Structure formats: structure tokens, C-alpha cells
Amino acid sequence: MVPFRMRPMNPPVTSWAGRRVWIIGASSGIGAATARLLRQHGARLALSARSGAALHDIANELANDLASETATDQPHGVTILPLDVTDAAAVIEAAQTLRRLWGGIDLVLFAAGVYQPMRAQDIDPVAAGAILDTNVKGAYNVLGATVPMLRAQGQGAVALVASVAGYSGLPKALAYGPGKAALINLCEALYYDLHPAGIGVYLISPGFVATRLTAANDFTMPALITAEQAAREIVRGIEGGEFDIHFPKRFSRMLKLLRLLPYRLYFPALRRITGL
């Protein structure tokens, strides 16, 4: 008996060779690890982040010193486009540069993000605004600069890195969690409009990943994985045409189930799990 399989929500990717991928937030962590993995698979990469120096280091590592101080492109090489995602004009300029260099984009991966632990007794509106500017406004800036291009192409995809912290309210995530919840909702809304137009949409929700951001946590992080493990999960999910790419499953599925509980059970359960 042939097992039943649901149809993928996005077109599966059978080969990365020559695919034009723009990774935003590529200077470290999940973005950098995904860049390394996709380069191994033959993708054509553009890397963006605020730190031009860090991008050059990664480009040198990936493409044998193909990077330069200005945006450059080589056959099967790496393009460097330093930018701040909160600067809408800079994002538009970078997208236009890629359109001139490549003629289009096959995948836009928004992995930019900032994190600062925050609780109600230490609420900081300025810091919260900075987190939301990068994590949410930055995503809108990228989408505004690239979705019209993808629709004109009639193909391509966008992937937003949210977080399991967006599933429900978590301790110490007073600004980070609501921003990631916004990205989850945003991806769901995007799918309605972009899927019929032939554009893929990927919602990526990692659990705890060992990066310089999570290094700020002073509590036990259940099911902690490396950035390289996260990259493999992301690439595997995109290749399979998944919409909801969440991992590690032993942790993300638990949080999905906890969200179904009534609040009088949810809050005590989270306190026991986090110890906070």
C-alpha cells in the first residue's frame, strides 16, 4: 500500500545549482550557515548585513576572495551588498542592483534579526522599538523591494526567519516574541496572495540556536542546536516545498501543542519548562 502524502504547499527545489539566492542577515548565525550550505550546493549567492567586514570574511571563505569593497559578481560567485534593513531606500537600491546583475531573484531569505532579553520590570521602549524596527519593519522593507520583482517574474520565493518564540508569550521575550509573532502572521497572509501568483512562501521557525544572540540568555535553552543544524533544516524544508519549517521538531511540536491549552494550564506548564 502506497503511503498517503500531502501535496507540498510550495514547489519543491530539486537542484540549487545556479539558483539566485539573496540572504539578508548573512554575516553570522543562521544566515551565514545557510549561505555556506547553499554555496556547497551550487547556489549563486548575494549576502547582505550591516557589517560589510563580516560579509567580506564569509565571501572570502565561500568564493576564494571574490568579494570587493563594492558590489561585485562573478560566474557562480558571491555578491556583497552591505545594508541596514531599517533603511528602506538602501534595501530598494540593493534589490535593483541584483536585478541588474542577475536579471532576477529565485529566493529571498530574510534572516536578519536582533534580540535582547526583556521582562516587564525592565521594559525599555527604545530598545523594544529597535528590535521591532529590524525584525518586523526590516522584513516589510525587504518584501516591498522584492515582491514586485518576483510577481513580474512570475516565479521565485520569499522565506522569513521567525521563531518558535512567536507561537505564544514566553518569559524574557517581551519585544522579541511579539515581533516574531508578527512575522508568522505576515507569512500566512503572504501565502494567500503569492501562492496563486506562482511565488513560494516559507515560514521558518527555529527553536533555540547557538548564536551570538542566544549567548545573551542566562537560562537553560531546551533542545539547543547549532547554526549548521538549523541551516540543514531550512534547506531541507525548502527543498521539500514546506510552508511551515519549524525545528527541532521535539521542541517546536511541544510548543505548538502547549499553545492549544487553556491559559490556566498554559502558564504553569511554561513556568515548569523554562524555570522562569
Ligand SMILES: NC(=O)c1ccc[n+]([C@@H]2O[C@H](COP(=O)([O-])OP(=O)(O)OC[C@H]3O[C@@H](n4cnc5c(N)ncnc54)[C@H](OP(=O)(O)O)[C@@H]3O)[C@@H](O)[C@H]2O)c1
Second form
Amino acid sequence: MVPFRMRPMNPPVTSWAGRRVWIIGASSGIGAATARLLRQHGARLALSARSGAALHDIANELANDLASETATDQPHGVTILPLDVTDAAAVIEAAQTLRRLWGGIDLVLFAAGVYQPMRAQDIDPVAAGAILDTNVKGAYNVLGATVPMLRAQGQGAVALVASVAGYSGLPKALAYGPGKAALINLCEALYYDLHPAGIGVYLISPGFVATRLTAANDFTMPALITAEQAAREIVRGIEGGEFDIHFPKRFSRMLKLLRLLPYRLYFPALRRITGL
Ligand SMILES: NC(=O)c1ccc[n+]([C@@H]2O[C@H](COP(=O)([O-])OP(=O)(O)OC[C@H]3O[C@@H](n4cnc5c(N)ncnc54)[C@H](OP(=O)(O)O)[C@@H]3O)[C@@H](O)[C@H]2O)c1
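Requested next: the structure of the form predicted together with the named molecule (the form predicted alone having been shown above).
Whole complex next, starting from this chain.
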């Protein structure tokens, strides 16, 4: 019997060789690990984050000293474009630099993000605004700077790193969770417009990953994986043309099921699981 295979929701990637990939949030954690993996696969990389020094270290490591601190491209090398995603003008400038250097972009991976636990008893609008500025407005800044270019090219893709924390309300995630829920919804809404235009849209929802972002968590993180494992899941998902790239499956599938429960069952279940 021939196994039933669903058609991929995005054009599959059969080779990364020479693919022009811009990773935003590449200075540490998931973004840096994905940069390392894609570099091994032969992709042409541009790396962004606020910390130019950290980007430079990674680029040096990746390109065997081929990288430059400025936005000068090296054939099959690594381009460094330090920026703050909350600065729309800086993001536009970086995208224009890449258009000049590369002539286009094949994949934009938005992996920038910040996290701060927040509960109702210490709700802080300023801190919440800062989280949403980076995690959500930052994504709009990147999309605003790149989607017109991708549409003009008639090919390419955008990938947004959301989180399973966006599936449904979780304790201590008063600002982070709603921001990630916004990114999930944003990817879904983008798909209607970009898929018919030949542009891929990847929604990436990791569970717990051991990075700087989760280092301060004071609880045992279930199904914790490494940034390298996360990068492998992301790259595998994009290669397969998946829209909904979530992992580790043993955790993300459970949360997907929990959100189907009626609220009167959902809340006690989450309290029991998290102990919060
Ligand atoms: N770790 C987890 O368990 C987990 C789970 C689900 C989703 N995620 C998401 O995965 C993404 C990557 O997080 P991570 O775990 O790899 O954490 P991380 O190691 O702290 O990496 C976050 C990256 O975002 C960059 N960044 C933060 N604010 C920025 C800004 N304003 N402008 C430009 N870049 C900025 C950071 O670089 P600079 O500080 O140098 O700017 C860094 O490169 C985030 O969106 C996070 O929400 C993480």
C-alpha cells in the first residue's frame, strides 16, 4: 500500500547551498544554532541582533575569519548587520543593504525575542510594552522591510519564531504569551496572502529550549531541549515545507490537545501540570 502523504504547505527546500538567509536574533541561542547548522549546509548568511560583538564572534567562527564587522559581503561568507528590531529605520536600512549585496533574500528568519516572567500581582505596563515592542512590533518591522522585496522577487520565505506559550494562556506569561499568540495569528494571516504569491510562511513554535532566555527560570522545564536540537527541528521543518513547525512533539502536541479542552477543564489541568 502506498503511504498517504500530504502535500507540503510551503515549497520544500532541497538544498541550502548558496541560499541567502537573513537570521535576526542570531547572536545567541536558537538563532545562533540555526546559523551554525545552515552554514554547515552551505547557506549564505546575514546575521542580525543588537550585539555586534557577539555577531562578529559567531561570524568569525562560521566563516573562518572571512567575516567583516561592517556590511561587506564575502562570497559564500557571512554578513553582519547589527540592529535593534524595534528601530524600523535600522531594519529597513539592513534589508536594503542585503538587496544591494545579494540582489534578494531567500529566507528571513525572525528569531529575536525577549522574555520576562510576569504575573497579575506584578503587572508592569512598561516592561510588557518592551517585550511586545521586540517580540511583536519587531516582527512587523522585519516583515515591513522584507515582504515587499519577497513579493517583487516572486519567491522566498519568512519564518517567525513564536512559542508554544502562544497556544493558550500560561501562568507567569502575562506579556510574553500574548505576544507569541500574536505571532501565531500573524503567520496564519500572512499565509493567505503570501502562499498564492509563491512566498513561504513558516510558523515556528518551540517548547522549552536551554538558552539565555530560559536560564533564569526557577522551575524544572518539561521536555527541555538544546538550541542545537531546536535548530535541527527548524531546518528539518523548513526543508519539508511545513507551515507549523513545533517541537519537541511530546510537549507541543500535549499543549495543542490541552487548548482544545473547555476552559473549566483547561485551567485545572494547567495548574496541575505547572504547579503554578
Ligand atoms: N528558549 C526557549 O525556551 C524558547 C521557547 C519558545 C520560543 N523561544 C523564542 O525563540 C527566540 C530565540 O530565543 P532564544 O531562546 O534563542 O533566546 P536568546 O538566546 O536570548 O536569543 C534571543 C536573540 O534575540 C536577540 N534580540 C533580543 N532583542 C533584540 C532586539 N531588540 N533587536 C534585535 N535582536 C534582539 C538577541 O540578541 P541581542 O541581545 O544581541 O540583541 C538574541 O540573538 C525568541 O523569539 C524566543 O521567544 C524560545
